[in-house]
Structure formats: C-alpha cells, structure tokens
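As a starting point, one isolated chain is supplied in structure tokens, in the form predicted alone.
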Amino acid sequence: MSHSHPHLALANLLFPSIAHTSESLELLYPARSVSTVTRFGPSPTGFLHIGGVYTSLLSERIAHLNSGIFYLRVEDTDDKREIENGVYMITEGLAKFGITIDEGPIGKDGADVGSYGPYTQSKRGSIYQTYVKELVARGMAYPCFLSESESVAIREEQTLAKQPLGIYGSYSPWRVATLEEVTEALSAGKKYVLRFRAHGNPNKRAKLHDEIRGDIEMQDNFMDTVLLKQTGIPTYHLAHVVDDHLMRTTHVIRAEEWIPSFALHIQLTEALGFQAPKYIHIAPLLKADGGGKRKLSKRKDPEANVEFFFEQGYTVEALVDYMLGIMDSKYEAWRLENPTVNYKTYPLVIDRLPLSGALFDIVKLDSIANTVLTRLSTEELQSQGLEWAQKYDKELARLMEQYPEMTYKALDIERHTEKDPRRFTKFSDLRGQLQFFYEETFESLKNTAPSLPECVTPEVQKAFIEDYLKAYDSTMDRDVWFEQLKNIAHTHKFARTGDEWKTGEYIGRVGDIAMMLRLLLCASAKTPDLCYTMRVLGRETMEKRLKR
C-alpha cells in the first residue's frame, strides 16, 4: 500500500460526495482573453470605508486602462459580522463614485453579472471543499479535533517555552494522526477544522515579490493554518487564493496589512498548483492622532465612512481627484494642466504608488473641492446643490425651490470674477451663504446675531439709515457704491481712512457702519460682498430690515 492511500481514504471519508474535481473546475472557469483582471473583495459587515473606495478605484483604473476587467467579489465568510443590505451599500457607494464594475452581484436585486460566479463566497462552498479534499488526498491538509481547552494548554506551553504561538509541527497532535484515530474521533462526534499541513521551515526565509515593493524577505510560513472552519466555511486564506485563480485575477491589490500572510498565501497557491497573480500591497490611509499617525478607524473616525463626505456635500470629482493624487505623485500637476478633462484619461502608473501611508488631509481635500465647485457654472451649482439639499437639508431644499430666482442671484455673487471669494467648498456651505436671503431663516438668525459695534448708538443708527436709504441706488457700480457709503458715514462722524481715524475727531470707522448694515440686513458678521448682497435682497427687503 503506497503512502498516499491513507490520505486518499481520509479524503473520501471527510468528503464523500463532492461534485467537482479541480479539472472540472478549470473547464468551468477557463482562461480569460484579457491581460488584466482586478477585483475588489469587500466584506458586507458595515458601511463602505473610504479605504475600500480608494482600493476599488485603484483596481478599476488598473484594469480599464489596460482594456481589462474589474469585478466585485463579496467575501462574506465572516457570517457573524454580516449586516443586512451590506452588499447593496457597497455597490451603491461605488456607483456614486462612478466606479464601473464589469462583473459581480450587480444585476437587479443583486443578481450575478458575468460568467465566473457565483461572486459571493458563501455560495461557493462546494468549490472550496473540492480543493481541500484534493489537498487531504495528497497529504497537504488534515482534520484537527483540538478542543478549545487543548488549544489554550498548547498556547500556555508555547509561552513558557518561548516558542511562536500557533498550531504547527509537534504542537499539532492531529498532524500525524492515523486514519483509525481520525475515524474514531469522527464516530465520537468530535468537531474539527481542516488545517493546511505547512511544509515551511521556521529557520528559512521566503523571498516574495510585490509589484511596488520589489522582493520582500520574511520568515517562511510554518503554521498549520485553518482552511475550513467547523461549519465548513472557508477562511479568507483559502477562499481568496481559490477565487483569484478561478476568476483569473491577474493583479491582487490589497492592504499592506496582508503582507505577514503573504508567505502562507504563496505556499497555498503552490500547493494547489496555481500560478500566482501579481500582488500589490498598498499603504493605508492614515489620520493624525496625538502627535503620531494611525489607520482610519471605522469605530473612531466619521470620515472613514464614505457617507460622511456625501452628507458634507463633497463632490465625487473632488474625492476622486484627491485619491488619485495620493496614488500617483504626477496626477496633481496633470490636473492643473487639464482642469476639465475626465480623470479616466489619466495614465495611472503602478510604479508610482506610495510605499508609506498617506495622511488623510481634509485641508488638501477642501482645496481640491473648492476648485471643483468654483469651476461649476452658477446654474450647475444651483441644480447640484438643490439635489444635495433634497437628501441632506430638506428645509434648505424647500426654500431653494420656493425662491429659485433669488437663490440663483445669491449664489452668483462675485462668481468667476477677479474678486471671486471662492465661497463654496462643499454643498453644505450653501446654507451659510443663502440663509440671509430667505425671510424664514433670516428670522431665526436674528436670535443669535452679534451685537452692533458700540459706537453705533440707536440714535446714530436711525440717522444714518435715514440718510443712506435716500441716497442708495442699486444700479451703482461697486466702487461708486463704496465711495458713497464712506462719504455718508463721514457726515455721521465715521472716519473714511486710517489717517482720519488717527485725528481722534471721529466716533468710529467706516468699517463699523458696514458691519452695522451687515448685521441688520443679514444677522451675521460673515456674508457675501455687501454691495451685491443688498442688490439681491432688493430695496423693499432692505428698508424692512433696516427700519425695524
């Protein structure tokens, strides 16, 4: 009897009714005709992380710039953490970013699109079991019946002996169990997992290649890692290696946190007889914290959730430009030269991907977002802003719809002129720039308005307003308007210049009068240009607000 026979018998005992063979699966999932195939493999365990968008955007760009395929694979083997509608949240989020998915659970009601499915790992159980059965038959995997208490005892022994923690070598009694011992454990109803029988040497270094990091040296894998859990569900280690092979992934783009498992994954790939894809381990997005940096956290950081950016009213264009700038150091200069060109024409290069984590810089994002909104026409700003408000600020949306002409004029103040204050960074800024113009929101603003300058007494206020309204003409050029304002203020003992103020003959400066007008007309110290604000409000509203 050859050495392989007990392994084959064990494989048939553990998997008596597997429908496939590795050969039949190769026929079901033939080689593709394209040279580049990438994927995004999220777990539906919560909101779509901005890091997930970053990874999928990069993967999609690499595929489509090379006329390849980008697919979505749902890695839902952690069923305890899965949330309802998790897959929909992911596909919906990626769609908002305009990331085109060629294959995956993207059809109506999440139906698969493409010939390499199922694209959901929980539906691929028989495929994983096929490969594990073949590994068992070749003596490269085995059932492990260790109980929790036995595993704890092993860890304690390893800790005392100052050995690496885990199940391997002499610390794995089931690694060398006979067929009879396994049969007896199965008959007794003992629960088990299927482990990879690692052939690595803890004293050996493995040399592995990463497309952006070059050759990486690390300790060879010698751990007997779990391939199938007690439930028969695969671990990530097995599932992704099998799926990337059968779905013909050419480039695995994933977070650098998987580098410690790199040796294991290459060992598994070789054990299964697969050709390894190209691996690209990308640096994470970081956040400043207490003088240091850390990864963006789902639990701690609101900006980890892509919905945060949509609620704030950042445009997709700004977020995409920001992320591409992190990926490729030459992108920012390209965008300056090509401000209106679609980012999909940019020749993103893998070689320029950063090796260290980029600090998520809201200030930088705001600068890009401001540029994007400033490029919009006022019509586009109004329509896109209304669309945002209809979802995130319903009161503002109602007012924008009720007063479309005033809204347009208010948004248009000084836009695309030399004095353009670039007032809009994100759509949530619209409320702050429009609330003075609507009577309903102006009334509520008055309750929190700052006090008038002390030099503007009620008597001075009344006298100035009476003279000002007599002289005010909404058709005046801005410079003429300001000169008139200064001269009328001067007749009420307000200095027009710094030199006049220094004489000590005045009760205040012209800025105090301008602030008085701003507060009475807008109930806020921060408003768009006062001349144009008056023009938008109109004389009737001005008189009503100044005389009350």
Ligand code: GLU
Given for the second form:
Amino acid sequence: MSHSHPHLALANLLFPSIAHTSESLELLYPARSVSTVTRFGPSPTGFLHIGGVYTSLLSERIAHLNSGIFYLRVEDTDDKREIENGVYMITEGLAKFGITIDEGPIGKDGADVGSYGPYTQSKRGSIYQTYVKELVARGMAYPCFLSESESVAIREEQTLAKQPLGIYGSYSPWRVATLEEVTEALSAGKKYVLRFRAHGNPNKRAKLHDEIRGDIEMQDNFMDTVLLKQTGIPTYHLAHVVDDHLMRTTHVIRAEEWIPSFALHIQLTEALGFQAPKYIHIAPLLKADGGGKRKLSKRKDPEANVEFFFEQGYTVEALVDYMLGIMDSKYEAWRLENPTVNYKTYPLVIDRLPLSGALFDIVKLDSIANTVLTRLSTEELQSQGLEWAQKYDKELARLMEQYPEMTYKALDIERHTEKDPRRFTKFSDLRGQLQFFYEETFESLKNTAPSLPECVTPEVQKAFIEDYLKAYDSTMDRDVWFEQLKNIAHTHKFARTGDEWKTGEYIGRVGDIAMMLRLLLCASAKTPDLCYTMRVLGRETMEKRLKR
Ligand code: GLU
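Return the structure block for the form predicted together with this ligand; the form predicted alone was the one displayed.
Below, the chain from earlier opens the complete complex, with every other chain and molecule after it.
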C-alpha cells in the first residue's frame, strides 16, 4: 500500500487493524423509525443518585409519551469509579420506580437487549477507534506524545504570556509533527493520546441551541481536546457524540454541567459528519446549605442515594409525584384533580422544565408522601408496610406477622374519618405507631418512657385507676368515653375546665390524668387517639399495664 497521503499514512500507522468504517457502522445501526429516542447514561458506581432517577424519569416519559425508545447506556470509561454489580443496582433501582427501559444491558445476567449495542462503553472500543482513525486520516485528529513535564512547561509559558492554558494551536507541538517524528516516538515506546484538531482561536464564538434554554452563545472550543486516552479508552466527549449518533438518540437530556462542553460536542459532531441530536440541559436538584444552595452531594447527603428513600419507606408513587412536580409546574394541579390516575397518562412536556436548580424539599416530599399513604386502604397499608418491614425492620415485620388482627386495628385508628390525623408519611412511621401495641416492643419502650405528671401521686394513681377500670366499657362511644373520663378524674380532684382549674381547688387537670393513662398504657406521650388505642389494646392488656 502506498502512503502518499500523510494523514492517511498516519491513520494506518496508528490503527493498523480496524474492521469497520463509518459507512459500515451506518449500515449496522440504521436510522430508527421512531421520532423520539432518549437515554440514561450513568456510570456504574453502585449508587443510584436521586438526580439520576430524576433524569431517567424525564427521559423515559419524553420517549414513551411520544411512542419512542428509552435506552440505558453504561458509561464505564472511567474505570476507577466502577464497582461490581453497579449496573444491576441501577437497573433494579429504576425498575422499582417503574421506569421502563427498552434497550440496554437489561437482559439475564446483564445481557444486551436491543440491536444498537453494545450498550456498555467499555465494549465499544473498536467503534470509537474507527471514528478516530477517520478523523486522523482527514487531518482532524492527531497523536500527542507530550509528557507530563512538557505539558507543565507549556502551561508555565502560557501563564507568563497571559494566554489561555491548554494544548491548542501553536502551543501544541505534535499538531505539526511529521510522519517520521511520530514513527520515531512510537518505536521509542512513548505513550500518547489522540487529540482533536480544533481551530485554536480563543476569540471565536459558537452559537448553540438548547431546547429549553433557547440559543446559547459562548466561547467556541479551541482546545485540542483528548479523544482517546493513553489507554485507548475514549473520553466522555468522544463517546457521547459517537454513541448518541449510532444509537440514534434524538434528545440528549443531561445535566447542565455539560453546557461548558456543548460547543466541543457540536464541533465533534460536525467533524464526524453526524447530524446533531436535540439537547436539553437540565438544572440539578439542590440542597439548602448554610445561606446558599448547592448540588446534592453523593458524599455529604444521604438523600442523594435513592436507597435512603427506600430505607425510610417512601413510596415510589410519592417520589415520582414529587419529581414530576419539579419538572412541570402544571403537574401538581393535575394530580389534585386526578388523585388516583397513573402518572404515565400525564402529558409531560419539556417546556416547563425549571432552568435553575430546584431545591430538594423534604417537607414537600413528606406532604405528598403522606397523601399517598393516606389514600391507601388499611389492608394495603398493612401489606405494603409489612413488605417494607421485611426488608428494613425485621423485628417489626415479625410482630406484624404474629399479630395481624391487632396490627390492622392499630393501623386503622381514625383513618378515613373526618378527623383523620394522617399518621403515616413513610413506612418507617409504622414502628412509632405500632410499637406500644405489641408486648415485646412495649417492654423496651418502658425504659425510655417519660415520667408521669407530678400531680399524679402513686396514691392518686392507684385510686383513680381502680375507679376507672370499674367504669370502663370498650363499647362506649368516643364522646361518652371522654365525658366519663372527665367525670371520674373530677371525683379525684382534677379540673375539667380552665375555670375549674382557676379556682385553685384542684390538684391537676384532666389532661394530666389522660397523660398518665397514655404513659402507663403506651409508655409514650405520642400515641393515636387514646379512646381508640384502649379499644385496640383490649381490657386485659389495659388492666395489666395500668395495675402494675
Ligand atoms: N455519564 C455521564 C454522566 O454521568 C452522562 C451524561 C449524559 O447524559 O450525556 O454525567
């Protein structure tokens, strides 16, 4: 073969055995027949970030509401961050949210499903090389053998000359290297990266378009950015442009932190002769910190990890409603009007996506979560709560299984009544609401129970309880029950009203007696309504606990 064309010769020298060409890849991954293709491209760190769920949910909705495809692509080019099972944790996590993935490493044992794979970047090496080889052959990419110390020297020179730092234009010696120089460096075993040959002009501007932000004007990329690292592994920039083209992504929905690289991505797209997808750069979920806001941090914030919400027993319905509410300001009103309709019927649009970061608001989430659990029937609350407890609170699960009837009655207190106190926000609230009903957990609660009101002396306590148990009747209507309680308390010198109390002739108020009963019966000051709690406990347990 004659290497008359120096770029072609260089390409063949660097990539002697590449099976594909860009044309053959086009045939292998033909245009799709659907109008919308979106994807989620996580790094398999074994950690599903709530922001990742947010992005996936949005991407999945946009695809499926338009009869399109939503696929998962594993971006494992940064092997330091990889952990075993990382992909499984992501697919499993998304599945819990009901986010349907059409293609990706989602088959048995992580096998690929779909004909646009491999869906894992580390398995796509030869594809990236095909394109880099063609860029080299067209003079748009070149090998750069700069050592660490040479790069540092270039930076120092740029600092002195007050020039932008980096490898570009005349600062890049290997841009103009001859074939002989490259051959020599290769045979000397020098390590190299492959760089994009950019225009090198820091004054050039780029005009870009984002589907929610509109036109964006910014400094164009002028850096000879690395496309393939020394290991031959692509950088995010190359992998993104190649993969989203070949997998026929129509809408790149990704975090706004990629806006600074947007111009580079469009340059690469053009250099490779691809048609650019639409870009949607979304605002991140934020956390209030001190006086300001910052991105939810994997390291600092437990709630960055979706597992936190599962552990707490938030329902996915609540989390999904909460996230859709952030994405689309009209969602909340729709949900109010359609409380039980599947969110998948909601016509989500990208037009109302917030352009600045939304504060992750636990109070808001709690209020939604509370509404979701309040809507469940008590049977559902019991069975879903048990399922949660089997995983996250085994002792509670055992008790719930051992005493199903009492559990049902305890959960059912005042639910769906006019005074429904909406006691449950997340399944982890079940323990606090059930623990005094089971003998085992009641016993351990007693160690931390608050002390009785001081005005209720042991003698008063004994005398009152004797009278009270004689009169108590579990079939009494709640109002009658309360009247009776007040009257018996009154005979033991507890004031029934504020006016009575003011006379100074009483040793305490009815509230003190009620608190005493509550503490003796439940070892806790926070219990459901006392009348109903007594009914669930039953006479035998009441006697045992009050008389001890
Ligand atoms: N792997 C990239 C990330 O973790 C994906 C960005 C994208 O969606 O293009 O941020």
